[in-house]
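A single chain comes next, written as structure tokens; it is the form predicted on its own.
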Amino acid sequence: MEYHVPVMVEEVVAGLVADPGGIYIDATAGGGGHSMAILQRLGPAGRLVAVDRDWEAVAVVRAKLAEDVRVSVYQGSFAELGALASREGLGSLCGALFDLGISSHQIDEPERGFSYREDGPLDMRMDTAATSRTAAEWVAESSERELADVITRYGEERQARRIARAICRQRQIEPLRTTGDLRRAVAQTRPQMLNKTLARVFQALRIAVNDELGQLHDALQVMQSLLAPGGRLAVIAYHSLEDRLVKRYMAELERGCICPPRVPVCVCGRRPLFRKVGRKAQKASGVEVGQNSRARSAVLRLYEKIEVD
């Protein structure tokens, strides 16, 4: 079985690789699918830096791309990209890819704790070697209010308060150590559509445990300085929270003058830093969705850095 099935490969590569001789970052290397496609588009002078937060993914990518001298593989989070770029001399990037969310492998492996469908340790850390709290520890140490706030904010779940109360009631009886324990606590609230509710709760805890939205914000900030004029940024999002963050953050960088309309001449000096590539976000084709159901929710946004006078 393939480690991870990449989404919208052709669309990503066509929109991202404008200079075959440039330096590119695949910041979510996963199983190496997008990385391989990017390398196929690069020329002999091109270079790819493949990064992933998950040590398992890093090992897979290193094994898969070991013979290609144009690629370097590193383990690291989005928040570490700036330090990595500085250490490896990666200024003036021609492109960067962020394929957000979790990989097929992470979902399919019960011991990672990402899926409510299989019983396993309630872990959910993308980097299992990190000293950060597991989901089980996070659930055990958070107040009822914190649980409700996270499930509301990151899961967009209307019954968050009731679910948080059920989790706290259950953990007083015994700790929630497995995905099955959490699943049973949520089921006690008798939601109308249990699987959808579970998906939202698990998503919320995963985002909180890994600080995914904070990491994404840091990554977008770093790309402002690392991308060269004409460099491309490609982001694939799978839920409205991360897509909204990307859309709003980049919209600010696309804005020019912010002077009031009554001011006849611009005095703010603000210039757009990025522009959209294409008129709107892209979705996976019906054919791809038929072959890979995960592609159904994927939204690809492409941006190009503008040269500022």
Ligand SMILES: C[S@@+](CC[C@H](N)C(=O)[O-])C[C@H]1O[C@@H](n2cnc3c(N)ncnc32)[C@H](O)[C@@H]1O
Given for the second form:
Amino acid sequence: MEYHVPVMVEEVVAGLVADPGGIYIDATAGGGGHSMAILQRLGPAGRLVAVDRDWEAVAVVRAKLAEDVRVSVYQGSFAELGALASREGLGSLCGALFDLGISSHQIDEPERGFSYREDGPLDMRMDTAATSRTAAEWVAESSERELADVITRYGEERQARRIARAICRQRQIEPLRTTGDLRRAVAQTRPQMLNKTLARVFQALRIAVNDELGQLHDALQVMQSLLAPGGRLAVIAYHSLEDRLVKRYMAELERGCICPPRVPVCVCGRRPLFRKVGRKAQKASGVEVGQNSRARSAVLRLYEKIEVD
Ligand SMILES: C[S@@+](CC[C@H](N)C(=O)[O-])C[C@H]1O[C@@H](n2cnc3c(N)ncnc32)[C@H](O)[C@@H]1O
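Could you please show the structure of the form predicted together with the named molecule, as a counterpart to the form predicted on its own just displayed?
Now the complete complex, all chains and molecules, led by this one.
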């Protein structure tokens, strides 16, 4: 089975790669699909740095691309990109890609614990070598209120309190160790659409376990300094929480002068740091969605770092 089918490849490469001799980073290398497409656009002097926090993805990308002298592959999270860049001397990037969320392989592999459809350990860590808590530990150690908060905030689930109560009731009888245990606890609340509810609860836990929104915030912050003037940032989000964070964070960086209208001459001196590329976010074409259902929710936003004079 294919590791992962990358989405909006043409749109990403066209929007991201302006200089075939530049340095690019694919911060979510996954199965290497976008990395390969970027490499095809680069010339002999170009360089691609492929990064993923998942060791399995890193091994797959190394096997596919390591023979290409233009490529370096690293394991690391968004929060570690700044340190990685200074260690490897990666200043002045021409472009960076963040294709957020998890890969099809991660979902399809029951051992990873991301899917409510298959039975497996309740893990959900993207980096399984990390000392961070698994979803099972997270569920065991969080209060009912914390569980309800996370399911509300990251799952946008209206029955979050009932679900958190059911999880806590269940864990008093026996710890929730598997995805099946969690599925059964959620099913006890008899939601109208069980699969949709399960998808929201699993998404919420996954976001919490991997601190996905904190990581995304770190990624956007570090790109302000790592990108060269004129460098491009491409972010593909798959749910509104991620997309909203990107839109709001970048809107702040797109803002120039913030002086009140009554001040005749600007005194704040603030200049925009980024500009949007294209007027609106892009969505996958109907043809692509027909071939790859994962593309349906994808939203691509592109930004360019502004040259300072
Ligand atoms: C949607 S997949 C990317 C697929 C990839 N573009 C391709 O063409 O195969 C997302 C990948 O990003 C990785 N990832 C998610 N959050 C990350 C983070 N904070 N730091 C590093 N990698 C992350 C996941 O492990 C996963 O492999």
